[in-house]
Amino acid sequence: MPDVEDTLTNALRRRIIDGEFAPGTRLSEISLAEKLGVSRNTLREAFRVLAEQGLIEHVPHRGVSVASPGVADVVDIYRARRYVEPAALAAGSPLHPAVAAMREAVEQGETSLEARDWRTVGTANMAFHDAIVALADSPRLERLFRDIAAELRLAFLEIDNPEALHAPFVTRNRALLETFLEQGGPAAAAELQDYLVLSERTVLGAFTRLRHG
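May I have the structure of the chain above on its own, in the form predicted alone?
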């Protein structure tokens, strides 16, 4: 059974990656502890864990703020993704139970695209990639990727054009799933490498436009 600190950490983590606290937002220890009904010591422990996950940062003389990923962070996030995801897909079986989650995420993304619900499109996209990593049957890799994906969602929150960010990858997710089912893991992994290069370029391009807007 999870303890109070685990529950609090997970709740704060979800609120951060859902955009309730925007990147760069200062988190007041006193007011947040009162609002959540927890002790400041408990909140500090949650902050410690979230800092290790790259979601918040301690700024000298300013306290705790939600992390604001930069270009170097995005490059490193995608470097990690290219090591983890294609390997999981290449070795994965189309009969693995995680394929059902891949299919469900693709369908949710397509439904949300029609509704122009970009937040849900983004959530479905990350669920698709979570399911790819689940093909490896490694809880440690899944925990690693969970943290990578959370940092990526923070980067996404800084981009003011979610349609350009997410829409092109809905059809690519469908195509990648079909390649995996029809041609197998190695072919799908090669496709995913190209996919991740395009995704990185899309995010970095959006960052560049924001900074030179």
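Residue numbers count along the first chain shown, from 1. Please read all numbers here as calculations on a predicted model, not as lab measurements. Definition used throughout: the rigid core is the maximal C-alpha set that superposes within 1.5 Å between two forms. First, how it differs from the form predicted together with another copy of the chain.
- Fitting the two forms on the rigid core leaves the C-alpha of residue 44 displaced by under 2 angstroms between these two forms.
Next block, the form predicted together with another copy of the chain, ref. the form predicted alone:
A lone chain is what you will see next.
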């Protein structure tokens, strides 16, 4: 049964992102390998990949645990986002295929918002920003964003107040898309800067509130 590896990595990745293993959870090689029906060695290869992506944390001789991003991580993630996303939007063409993905993400967000399905709202929000990055046509920047978006999802899982985290940004996504199409990239980039500052503040606020009970 070869080629399990990539599938295994992706499966694990999805399950972690979906919150099946809470952030901070220790992942035992033996029990997890048994549970997944693979050998320890194969599982360890997947671990190395996920650790490199920042989804799990590896401490020598103490195994791996699901990453649990702290305040410093969130700050850094948003810093990176502010470097990449507004620039991608500013230089992006309205004719770029990713614009369709942006529009779909906006609509998906609106639909899910109405259904009060916060988790899906969060997914749609991420898809929206993913599409923004895709405007840059840069595989390496897309990979960076994929990784930090996954980490951010873990941070969201820690907070576990999806409505407050995701709901406010659906209308902002719509507005941002319209600004981009009607006023062009630079105007949208400026708007996105504020957007990201607000988003960061929202996440950090929820974080510190957590720490204080």
